[in-house]
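The chain below stands alone, shown as structure tokens; this is the form predicted alone.
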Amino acid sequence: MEMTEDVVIVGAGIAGLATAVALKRVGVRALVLERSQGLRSTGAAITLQPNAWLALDALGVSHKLTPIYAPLFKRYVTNVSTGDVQQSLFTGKGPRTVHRKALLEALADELPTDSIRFSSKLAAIESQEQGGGASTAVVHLEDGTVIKSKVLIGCDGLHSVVARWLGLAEPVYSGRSAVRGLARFPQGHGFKQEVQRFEDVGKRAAFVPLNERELYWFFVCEEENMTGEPEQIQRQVLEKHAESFPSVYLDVVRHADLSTITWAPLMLRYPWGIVFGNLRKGNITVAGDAMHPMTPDLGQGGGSSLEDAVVLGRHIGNSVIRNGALMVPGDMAKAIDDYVKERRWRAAWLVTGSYISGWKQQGGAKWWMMFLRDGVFYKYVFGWIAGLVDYNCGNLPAVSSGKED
């Protein structure tokens, strides 16, 4: 079977669904191909920083989530070794932690029912030159389906087939791994809308309320492989890795819903691979983790994916406006190129800032490490890293009015 679409998006995660919503807002239909049988919600929950909520505002989706998930207003950081506790307030609009599934469903509900094609596994990609700078992207699926499109966007995550086709280097292991899960307290957990974080040499953990009965928790350490069933992973955290952590944290882990516990190595793409890598070829590009996998230390994985969607939607939308509500293949290449230019350095800095922030938080107790962390990081680097979160990716153009943004 052969099909023709204006835009094909590979992957129905946050980046893929958000990009489809952005394109719908500018009058462009996209077909989303997802290899799974339904929406994937691996990770249980996600904390969205203010920049992510600005992107959701631009997509017209934030109003579905803000009445359900309250903002966080304070953060406590406990040094496990000394017992010292530092606290800080979130300024402006604080972050909110949401169920990942709720975010995906909020985005998917904005799309026509036939926009997502599940159980669609990518087999091959090719680009057919049409002359005059125009090209057609051709996707071959494992079931024999062939789909031709004016634009192909890879939002297929960490091990992206599209990124590999573009020639981007494979993500690398950061040296740390994370366990994540949800803790459920049927009678209520009693915590306020505050982040409780705990730091030790080579280890970091936290929990944060989702609602009155659920907490999202994680544990990050330098253990490269934490294998076994969820119950075994939970036991390893409690008895081997976090046994010296405060009892309040251990109690949260004990209340974990085993079905939500996941372990994963934290991966990233080297920032120079983003700055100098081939992020597009003709009308084919990548977004989200397919472009810029990063460690979660700034809480920017989901936020940067939402930013990508808005920026990509803006550049494609502006092209549609310039060409009288038409998708002109030759002009699409310029729109994709403008998107890549806008996102390349932003993504590279986020990857860098996230890694540095994680290194700082799990630094050792040696004098030189403490000097770099306390004498250099907090004085000269922290402000710059914090500024990466305070960012507005902009709005989508008003296609009906014919005005570019």
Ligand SMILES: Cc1cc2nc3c(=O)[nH]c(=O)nc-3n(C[C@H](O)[C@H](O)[C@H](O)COP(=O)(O)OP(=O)(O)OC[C@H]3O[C@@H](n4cnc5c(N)ncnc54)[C@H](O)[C@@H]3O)c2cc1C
Given for the second form:
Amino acid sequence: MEMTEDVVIVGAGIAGLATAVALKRVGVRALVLERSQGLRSTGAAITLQPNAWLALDALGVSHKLTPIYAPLFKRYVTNVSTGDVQQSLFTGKGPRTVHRKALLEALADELPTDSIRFSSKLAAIESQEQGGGASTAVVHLEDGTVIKSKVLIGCDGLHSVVARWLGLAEPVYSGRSAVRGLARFPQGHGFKQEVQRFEDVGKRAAFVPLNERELYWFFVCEEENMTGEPEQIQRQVLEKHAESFPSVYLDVVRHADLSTITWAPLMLRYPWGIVFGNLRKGNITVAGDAMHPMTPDLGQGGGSSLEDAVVLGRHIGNSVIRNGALMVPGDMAKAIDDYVKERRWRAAWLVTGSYISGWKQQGGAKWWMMFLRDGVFYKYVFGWIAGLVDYNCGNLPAVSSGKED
Ligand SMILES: Cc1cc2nc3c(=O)[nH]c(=O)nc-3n(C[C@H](O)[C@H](O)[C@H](O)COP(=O)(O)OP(=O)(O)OC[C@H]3O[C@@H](n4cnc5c(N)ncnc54)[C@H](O)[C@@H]3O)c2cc1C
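Other form of same protein, the form predicted in complex with this ligand, not the form predicted alone:
After this comes the whole thing, all chains and molecules, with the earlier chain placed first.
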């Protein structure tokens, strides 16, 4: 089968769905290709920082989630070795933790029903030059379908086929991995809207309320392989890695809903691979983890994917407004270049800030680590890193109502 589309987005994760919503807002229809049979919500929940909520505001989606998920207003950080507890207030809007499924559905519900094609795995791509600066992206799916499109956006995650085609370096292992899950308390857990975080040498854990009966929890450590049945993973956390952690944390892990437990190695793309890498070829580019996989220490992978969507939507929307049509030879390439220019350094700083933050959090109580943490990190680096999560990626341009689907 052969098809023709204006815009093809590969991947119906946060980046892909948000990009499709952004394009819809500026009057551009996109077809989203997803290899799975439905929306994937691996990881169970996600904490969205203020920058993510600003992006969701711009996409016109935040109002669907804010009545359900309350903001977090305080954070406690317990040093497991010394027992010291530090607390800090979230200023401004504060983060909120949401079910991944709810976020994906809130985005998908904004799209026309036929705009997501499931069981559609991208196998290969090519770019055909059309002359005059125009090019066509040709997408080959595993089932033999061929789709020609004016613009192709790879939102296909960590092991992106599109990023590989662009020549971006493969993501690397950070040296740490994470277990995540939901804990359910049918009678209520009794915790306030506060983050409880625990840090030890090479280990970091936290739990946070989603609602009155569910907590989202995670555990990060240097164990390279924790695969196996969820029950085994839970047992390894409780009996091997977190056995010295406070009982309040262990009790949360004991209440885990096994069907939500997953383990993942934490990967990143080196920031210089993003700064100097080829993020556009013809009218083909990447967004989300496909561009900037990062460790989750600042909770920014999903948030920055939402920012990508707004910025790409803005530049493509401006091109449509300038030209009255989606594809004017050369101008779409300029729109994508403007997107890449705006995102490249921001993404590289987020990868860097996340990595430094993780390294600092897990350093433990050795004297030199305490010197680096208290004498250097909190004095000189913390303010810069904290500011990264308050970033405002801006809005989408207004288009005449006739252009929107
Ligand atoms: C342990 C952990 C905790 C995290 N916590 C947070 C947090 O609190 N806050 C936050 O903002 N971020 C967090 N993140 C990061 C966040 O999960 C990711 O950055 C985000 O999910 C990226 O979204 P994406 O759409 O780019 O990629 P993905 O979510 O990976 O989506 C990619 C989609 O593309 C599809 N796909 C892949 N290949 C193909 C193909 N060949 N053809 C068709 N479809 C394809 C996949 O099936 C998938 O649906 C965390 C990450 C981890 C690992």
